[in-house]
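Below you'll find only one chain, the form predicted on its own, shown as structure tokens.
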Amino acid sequence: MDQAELFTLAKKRMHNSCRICKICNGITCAGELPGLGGIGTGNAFYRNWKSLQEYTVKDCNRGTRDFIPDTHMTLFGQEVSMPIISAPVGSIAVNAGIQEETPESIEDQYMHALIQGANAVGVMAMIGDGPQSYSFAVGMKYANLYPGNIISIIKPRPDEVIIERGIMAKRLNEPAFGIDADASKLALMKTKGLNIENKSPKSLYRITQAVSLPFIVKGIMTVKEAIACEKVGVKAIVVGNHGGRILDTMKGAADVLPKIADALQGRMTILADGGIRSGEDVFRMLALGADAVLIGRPVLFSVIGGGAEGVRISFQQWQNELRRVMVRAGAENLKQITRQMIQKI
């Protein structure tokens, strides 16, 4: 089975709630929330994809010798096989339109397959949080069974709740934990009555001091926000616009990533999220300044279409694609990937 077959199977299970377009760029599913589309006209979702496609990889192959690129790296103290993390995705039954069983059962099966597959291929998986009481509990269940490669991403709940869950993540040997700070602006969270709030630098500092794990803030789109996170002890940020689900007119991750990377100069870990669909996309994000990337919707399709085996198939495909691009660019390892290896079209 290959990725195309996985996605075909996923489409059938999802009852056309997502058409799984040949190019996943948010045009067809614009405004489909709940669902997998972007908010409004889908412009922010589309911009994630488009901003990345505006860069091309230079063919720098020097032809001096054959080599197999090394895609391994150390992330939050753990060795991983490639610079790709599964993005946190929740409310699977609602967003993916799966109706075979209860929403809680579907969430449980999804999370188990995702984490089992990620563990088998040697990558990390982020687990999400949501308005349903079972969402976070299911993630914690499998974090306990698969210690070391799971990262809890918590909604911007009151500080005390985040600290409590961060301490739980530490106890379960998670390498890091974080919040998706921009979720405070998600309309769905507010309509469900979830107690979420904007996080000030004071709150972020309080959390970093209370939990002895690397703290990640997801949803950073400006240099100002990135520097503010650095000043209060945040160890990593995720540059992204929440899959185009916050505001209709936001820039794409690739639009802002280079300036943020230049401002931070390697002082904290930078993850990038948005519009990444292939190993070549991964390469371009690394060249623009990311240390690793998050992939969301395509991982969701892989799990729904093929379970843990589907995760393995997709991650190995992305790793092979990344290696091919690294060979053409002349990068023998991830540290050799530079911005000089890409150019804007």
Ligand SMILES: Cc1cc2nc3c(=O)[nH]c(=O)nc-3n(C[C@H](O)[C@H](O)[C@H](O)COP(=O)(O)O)c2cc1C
The other form holds:
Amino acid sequence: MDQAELFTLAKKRMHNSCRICKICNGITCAGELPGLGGIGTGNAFYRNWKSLQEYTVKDCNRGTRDFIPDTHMTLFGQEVSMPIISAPVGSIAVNAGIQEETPESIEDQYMHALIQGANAVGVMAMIGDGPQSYSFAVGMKYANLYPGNIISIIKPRPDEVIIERGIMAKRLNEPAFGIDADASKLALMKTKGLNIENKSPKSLYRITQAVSLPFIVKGIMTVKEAIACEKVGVKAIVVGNHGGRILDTMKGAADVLPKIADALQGRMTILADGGIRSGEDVFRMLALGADAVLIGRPVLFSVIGGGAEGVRISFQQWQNELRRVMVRAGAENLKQITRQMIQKI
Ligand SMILES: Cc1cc2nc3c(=O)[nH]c(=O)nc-3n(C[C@H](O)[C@H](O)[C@H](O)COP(=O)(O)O)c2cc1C
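For the form predicted together with the named molecule instead of the form predicted on its own, what are the coordinates?
Up next: the whole complex, starting with the chain shown before.
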């Protein structure tokens, strides 16, 4: 089975709540929240995709000899087979429109398949957090079964709750833990009664001091925010706009990534996400300054369409696509991918 067949199967299971467009860029599903769309007109989701397409590989004949590029890297002290992480995606049943069983059971099966597939292919999976009490419990269950593979991304709940969950993540041998700081602006969470808040540098500092595990802040879009994170001991940031689900008018991740990478100069791990649909997109993000990327919706389609095997098929396809462009650009390993290898159209 290839990725296209996988996604067709996913479409059937999702009862058309996602149309599986040829290009997954938020145009068709604008405003579908709950669902898989971006907020409002879908502009911030579209901008993620569009901002990446504005870059091309500069010299596709630079690699003059054949080699198999090395896509391995060390992330939070652990070796991974490629610079791609499964992004946290919460409330699967409601967002993907699956009604076969109870939401809790769907979330459980989804997580199991995702982690099994991620484990088989040698990558990490981030798990999301939501208003339903079972979200966190399901994540913890599989963190226990697959030590080292899972990174919990907690909603910006009160500091004590984040610290308590961070300590639990460490006990379960998660390589890192984090918060999606930008979720403090998610109206949907507040209407569901989740206690979430804007995190001040003081709060972030408190968390980094209380939990001896690399702490990730997800949802960074400016140099100012990135530097503020660095100052309080945050180990990694995820540059991104939450898949376009926070505000309609936000820039795309690739619009802001180069400036943030230039300001940080390698002092923090930089992850980035939004609109990444292929290994070539991964290459572009790395060239713009990311150490590794997160992929959201396409991983969800892979799990829903093919379970653990679906995850394996998609990640291997992205790895092969990444290798192909690395050969063309003349990069034998990830460290050799540079900004000079791409150009703005
Ligand atoms: C349905 C859905 C649910 C999401 N839930 C979460 C979540 O619980 N926590 C989080 O940090 N991000 C969440 N995100 C954002 C993703 O982690 C990621 O940032 C985004 O999907 C990346 O864009 P992409 O889907 O275009 O790859 C969610 C995204 C979608 C589409």
